[in-house]
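Given next, in structure tokens, is a single chain: the form predicted alone.
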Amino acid sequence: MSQYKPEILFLKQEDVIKAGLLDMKMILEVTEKTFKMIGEGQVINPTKVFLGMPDNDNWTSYCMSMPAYLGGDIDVAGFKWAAESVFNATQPGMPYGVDIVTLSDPKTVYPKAIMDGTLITAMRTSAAAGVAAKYYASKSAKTACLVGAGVIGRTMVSAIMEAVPSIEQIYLCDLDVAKAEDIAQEYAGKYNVIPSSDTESAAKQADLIVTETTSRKPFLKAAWVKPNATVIQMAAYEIEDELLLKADKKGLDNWSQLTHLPGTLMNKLAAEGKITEDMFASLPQLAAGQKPGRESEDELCVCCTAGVGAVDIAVAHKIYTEACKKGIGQKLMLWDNPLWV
């Protein structure tokens, strides 16, 4: 019999938290390292495959596949199955997004772990914005405006405060201001989070703006943004076309992915021939020192991200490693003896 055993570590949501997932400083470090590895050619990260239901343009739910391989000192293959449901948002106690991450040994291709990916998504999404803010935010930035007080809004507060320590106050905006108030209360005594339903007023005061909503049409107007602000768009289409087009510095996480996904700002502008890849610096290029971020306090910087699977896999691998050290999770076997070998 083979010495290799198909043992899988199963980590439920509570387990990934026990393993340290909510440590934003750690997640920021893992995220930036992953971007650097991508820039240095140590990562294979195919474009996401989007499955919208009933169709891609009019979806009410979707599933998306996000595979990746990370070499170097990580050496792991993985896959995130990301899913969202409009129906879930109407049901009490049901998350809008439900994600699962699997890890595999790249030599044997045996699965190593299956874990909840919903909270991993929340942490790494905000960490990606944190990395972008690190390179693009003004050194004198004092006020941030975060738009969207959902799951990502909750983690975005800690990501921005960790990545841009000069920030003194954060306006957290949501149409449902009670959600923003709840998050502000969670951070009371640690960060100065001001709940608001007035995005226009908050944006006009902000040196750094991050949009993290489920909107499918632009709401952040170019006229609301300071000439030298930093704007980070985390979803498909939240900012006016003009805002990106006039930016002095344009950033993104992955060109092919953003221009491939239907219904996105980048997809639209690329199809219209208004943007080309050479206009942008990618987060991997920034992290690897291949292109500069903000170079002047007078620059308008705009960065668009949609998430890359490699970061999910890197974070999941870190959580898997910590869980193994701490004896967290449930061990499963894929088979006792493999059939039909």
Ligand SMILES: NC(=O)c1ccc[n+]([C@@H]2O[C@H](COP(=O)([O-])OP(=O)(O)OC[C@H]3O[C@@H](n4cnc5c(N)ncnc54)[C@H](O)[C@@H]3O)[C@@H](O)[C@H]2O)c1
Contents of the next structure:
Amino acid sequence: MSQYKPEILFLKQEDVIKAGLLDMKMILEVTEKTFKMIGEGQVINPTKVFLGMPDNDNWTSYCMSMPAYLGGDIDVAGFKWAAESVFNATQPGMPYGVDIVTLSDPKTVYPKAIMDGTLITAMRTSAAAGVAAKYYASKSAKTACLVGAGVIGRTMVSAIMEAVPSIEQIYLCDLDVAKAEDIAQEYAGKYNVIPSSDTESAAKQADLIVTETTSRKPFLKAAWVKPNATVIQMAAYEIEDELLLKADKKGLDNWSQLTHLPGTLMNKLAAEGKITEDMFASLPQLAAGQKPGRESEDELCVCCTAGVGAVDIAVAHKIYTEACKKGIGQKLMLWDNPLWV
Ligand SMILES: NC(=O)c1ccc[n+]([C@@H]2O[C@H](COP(=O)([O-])OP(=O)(O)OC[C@H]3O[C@@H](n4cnc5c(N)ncnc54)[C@H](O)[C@@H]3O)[C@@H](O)[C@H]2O)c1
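Having seen the form predicted alone, please provide the structure of the form predicted together with this ligand.
The next block holds the full complex; its first chain is the one shown before.
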């Protein structure tokens, strides 16, 4: 009998929360550290594999495999199975995004954990925007405009407030203003969140704009954006081409992940030869000190993200470690005795 046991810790969403996932300060630290590790070459993060259904070009639901290995003091492998469904968005009580994360021991490749990744996605996505905002926001930024009051919009409020302490007020815009009102209510007394259905006027006042919507066409017009603002696009289609093209500083999380999805802003601009990778600084390069973020108060900074699996794995590993310490979760065995070995 081997001393190695194929024991899996199963963490449902409630367990992941109990283990500390909603601590945005902690998630920001893990996210920035992961970007730094990527910049320093301690992470293997292959491009995600996209499976659109019923077909890749006309998907209404999709699943995406996002594997990564993190070395250093983390030393874990894993992947997120990230999924989104347009159908779910039309149903009450069903999340648009539904994700799971698995972690594996890199030596034995035995699985260590399976957990809900839905809220991990929300926390780490907003934390990635927080890291981008830390490097790109103007020192005098006071007003933020967040567009999209869904799952990511909710965590975006705390990520931006933690990452950019100079922000005094946040306009939270959504086509469905009731969703923004609910989130503003949740943060009442902690942060000054102003719900709005008028993205144009909120954007015109903003020093920092973050878009996190399900829009499939660009709505943020270059003419609405202050010349020295910071714009962070979290979904694939939200900003006008011109806004990215005219930015003094262009940032991204991962070039290949941003340009491989057909029809998206970066895919289109890359195919037209209007952007190339060397025009951008990546969040890993910023976190590792290899390229600068904002260098003057006059610059227009635009950063696009698609999500990097390594950050999910790093956050999931942190949650797994905390859950083990606190005795949270349910233990499962992959087998009692493996057959045919
Ligand atoms: N970059 C990343 O790492 C990453 C990770 C996860 C999700 N995302 C993307 O973030 C987006 C939001 O995801 P979610 O889970 O919060 O979705 P959600 O359905 O919970 O929320 C999206 C919100 O956007 C609003 N919206 C749509 N079009 C709008 C418009 N033109 N103006 C204002 N509001 C508009 C909707 O009313 C909805 O409230 C998705 O496009 C998703 O693909 C990005």
